[in-house]
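We begin with a single chain expressed as structure tokens, specifically the form predicted on its own.
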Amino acid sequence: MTELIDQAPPTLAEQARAALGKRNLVLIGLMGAGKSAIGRMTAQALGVPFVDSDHEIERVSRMSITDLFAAYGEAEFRALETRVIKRLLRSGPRVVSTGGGAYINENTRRHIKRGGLTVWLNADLDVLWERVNKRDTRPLLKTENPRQTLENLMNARYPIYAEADLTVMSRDVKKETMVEEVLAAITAAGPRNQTR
């Protein structure tokens, strides 16, 4: 006689991990959207490594993002960012948090689209401003009217961010809720379009 063993249904994280397969999960969005915090927690839930492209850029260049911008300008910084992200996406699966301007660069965007599943953490201006105005480490916001600059960045970048595979609204809820929503989006997207 064969005994039936009840198996627990897979958890949301297990379902998302199966849907992700060998692809990288790449988080995009504006500064303050939560890419690093949500990315780190999502990677932990999925049981895959997490890497923040800005931290990796600082590690390889031995300079802060602010110093890189000041010393070399945005164009040189973006070229370095493209090289670092391309390298990060060579192996997977992992969760990669990108800088706010990474996906805007056409060359970088092409590598990201080829190398992973993209999730746009979309946030409104008030949420972003509340999060970014507390720190003085954002080179693009070192302007006379940083809130207006942030709004201008939103207007310019959101149509490009909208090309992401998935969109999750970043808002003032518990981080665990955001992670759950990212996992649910991955699960709903399923394992299609796996490039690896």
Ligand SMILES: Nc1ncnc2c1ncn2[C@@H]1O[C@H](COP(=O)(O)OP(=O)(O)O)[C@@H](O)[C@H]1O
Second form
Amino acid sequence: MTELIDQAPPTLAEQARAALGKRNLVLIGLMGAGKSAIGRMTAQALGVPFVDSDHEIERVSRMSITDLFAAYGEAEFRALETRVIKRLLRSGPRVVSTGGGAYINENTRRHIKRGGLTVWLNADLDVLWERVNKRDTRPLLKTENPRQTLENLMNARYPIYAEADLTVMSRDVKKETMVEEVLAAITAAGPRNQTR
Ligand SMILES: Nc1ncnc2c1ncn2[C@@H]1O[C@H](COP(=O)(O)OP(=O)(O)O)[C@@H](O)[C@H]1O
Ligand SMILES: O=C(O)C1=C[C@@H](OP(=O)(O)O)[C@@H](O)[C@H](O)C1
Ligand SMILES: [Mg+2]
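Complement to the form predicted on its own: the form predicted in complex with the ligand:
Next comes the full complex, this chain leading.
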């Protein structure tokens, strides 16, 4: 009896972990939304393995994303991305951060929807631009007006990202706050719908 009284209530991370069950958590959203950074930290909080699909693509191809696009083009990159993500989703639970275009590809989206609970890190253009313009690792933004390109991608992709199970607004707050919001969203979603 005393033991029960002394037990601390479950932390948010523990509650989210219980709600996730055997499912994978798949982060989707546009470049700069924080999928890679927040995904890694969320996996750590949940105590499950983390994998980033772009990182895995670079590992298996032994090429950078930039070099892959340059050498083989986007269509080949997407085909490789589909295969890699399908494989990464085969066993769970883990956190899988995808590249921004993965969920937009119909084939890949089908695998993602079957393979886990999806979280869209939604963000406005200013937040994304502020983050992505600091690096030149994103081949799709090597255009004359990359900010406009990003805006065009937002317009084309946001209705599709909106199909995600959960949405969390990515903005200029501490990364730890973002992780907490992701954990809260998983917890609120509860353990149901585990067949997806
Ligand atoms: N909440 C945040 N606050 C500040 N910087 C962030 C936040 N989330 C992500 N970042 C930074 O923004 C950049 C892009 O994040 P990243 O995780 O690579 O995005 P994505 O994988 O969605 O393209 C990185 O430098 C990352 O550290
Ligand atoms: O939006 C996209 O189509 C892409 C996003 C990138 O990943 P991040 O979203 O992690 O930057 C990377 O997969 C590639 O440059 C293509
Ligand atoms: Mg990334």
